[in-house]
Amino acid sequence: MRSVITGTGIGVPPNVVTNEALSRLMDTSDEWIRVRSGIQERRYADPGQGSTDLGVMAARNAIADAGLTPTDIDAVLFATMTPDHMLPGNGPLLQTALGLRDVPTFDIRQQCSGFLYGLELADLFLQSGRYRRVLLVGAEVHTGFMPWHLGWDTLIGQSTREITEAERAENTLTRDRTVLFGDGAGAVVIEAREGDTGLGVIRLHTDGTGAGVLTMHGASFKRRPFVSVDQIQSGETLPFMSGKEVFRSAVTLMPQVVREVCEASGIAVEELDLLLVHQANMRIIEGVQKVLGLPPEKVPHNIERWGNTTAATLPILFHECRTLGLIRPGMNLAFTALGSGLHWGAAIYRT
């Protein structure tokens, strides 16, 4: 009995945010995001439109793919960052919004790493037999992050008024992180199936040591109050990142952890058809695809559309796989992405 990706689906919002149109709230410009990033747009959420939102439209597209109804599904993860509120998390409200039976839901919190970590417990919860049917979700809203205050409504149209000089310096000061981040969701159904295709070796890592590299200090409730108004004018809202600390852990560890499952499943790095890598850097996909020695046609991105949407990365990327053609079967692939904890892990999908 394997585990096997039966649908897959994406939600992502409509609303397009090129680089020429961040340089006009900052000091950058399209060239300059474009080298240290790899990026060239992505989507913003409209105010008001939450992580579950995409993650409901994912889902019902997933589920549709997968030729069965939301009354079909036995259990639901939902991994995200950006949940809409503090509690209770996504997986209820989605529940609702799908129409699903009285089935339970896992909220699940491994950043950039959560839909990897969604894929080992869905294929433990279908191994034990407890369920038939999973649906994974991964979603994010990053614009909760963004300084709104400062003119980012002015880029989906919200507001006409003009940037201030002092509001794009202010901006200025986070560009190396805000100009990273899109919105959107990816989902796929998991199911229970007689065979030798699906998921195979899965293995994940966590170093606390690590934490620090990538965090966000305001908005915790070891504050009192949790969050303030100082927290935001200083910028502690919004995510802290050891750029140079992240890269290296990155670059280091998801070859690492691709070659272990490869070994574990005795095949070659060689044999694999494709590398799906966390989409959080174009520099750090290239850099995995180097150490591991492959060539750019088997470690395919997006990241130049979308952006970093951290648990929704590798979902969307296996989706448009999918539907360009370049998943077919008899195909070894992997999984493999890093992020704050530090989580990072590997899984082997043959088609």
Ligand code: UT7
The other form holds:
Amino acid sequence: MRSVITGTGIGVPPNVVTNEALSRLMDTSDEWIRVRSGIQERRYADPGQGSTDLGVMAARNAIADAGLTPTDIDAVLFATMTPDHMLPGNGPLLQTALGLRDVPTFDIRQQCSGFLYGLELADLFLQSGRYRRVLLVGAEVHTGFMPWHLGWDTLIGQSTREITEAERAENTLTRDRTVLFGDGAGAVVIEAREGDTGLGVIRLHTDGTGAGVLTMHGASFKRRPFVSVDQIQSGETLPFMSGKEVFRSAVTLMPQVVREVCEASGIAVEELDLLLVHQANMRIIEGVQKVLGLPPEKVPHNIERWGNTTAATLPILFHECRTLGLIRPGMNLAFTALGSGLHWGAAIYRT
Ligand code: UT7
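Okay, that was the form predicted on its own. Show me the form predicted in complex with the ligand next.
In what comes next, the whole complex appears, and the chain from above leads the way.
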């Protein structure tokens, strides 16, 4: 019995924001963003549109793609670092919006590795026989982090006013992070099926000594009060990232864990037909590809159109590869991701 992805779908927010548009808000350029990250554009949600809304869109598409109806789903795993509310999580909101039965919903907080952690749980749920059809969603609305009061409404056509020099200077303070992230959602339906296709070896790792390299200092229950105007004004409600350290960990640990799952599966790395890497930076994706000695065509990317969508990147990439016909029967696929935690891992998937 294997855990098989029987349906995929994505949820796409409406606003396309180019690098050029961002350069009107801060001291950045299309060239810097393209060269350093590979991103050309990203999507932003409409005001009032949350990660649950995008997740619901993606889930509806995935359930229909699997030939099922929402009432067939036995359990939900929802991975996001940008939930609609601190509490409850997105799971119950999605359950109601989709019209699921009163099935359990789990909220996953492993950021960029959320989808991989979700795959592990889905696999354990299905293999134990506890559930038969699991819905796994990865969805993010990062725009909530953006300093919206500094003229960001112009990006989605909600204002035509000129940005002041002071606003431009303030936006520039967080440009190393704000240009990287986009909004989006991906979902998969996973079912237990006889046969030898589906999820294979999964390996997950956490190293809490790296927690400080990608974290958010504000909006913390260690603070009194947990969030304040001061925290917002000083940028503490935006993720803090030590970009170079995360970069170094990503190009070292993702290849290591891909080798680990290949070895445990008895396949050589060069026998992988496709490697789906978390889409945080084109230079990281190429770095992982080169360290593993894979040709570029085996490591597809869509970061140029989406930016980094955290928990949504792997399900969106998987869906797009399927839609493009890149995933065919008899293939060895691997997923890998690394992000805040540090959490990282990889999974083998046989089609
Ligand atoms: O999914 C979560 C995991 N996250 C990641 O995997 C991200 C990993 N890290 C990265 O992708 C890269 O480190 C970044 C894209 C974040 C930064 O790239 P970098 O090559 O490490 O650039 P840097 O931070 O060393 O910055 C180089 C220069 C600096 O100027 P000086 O000090 O050399 O004068 C920055 O101030 O680029 C400047 N800079 C910018 N310039 C224009 C930083 N951000 C921008 C920007 N536009 N948006």
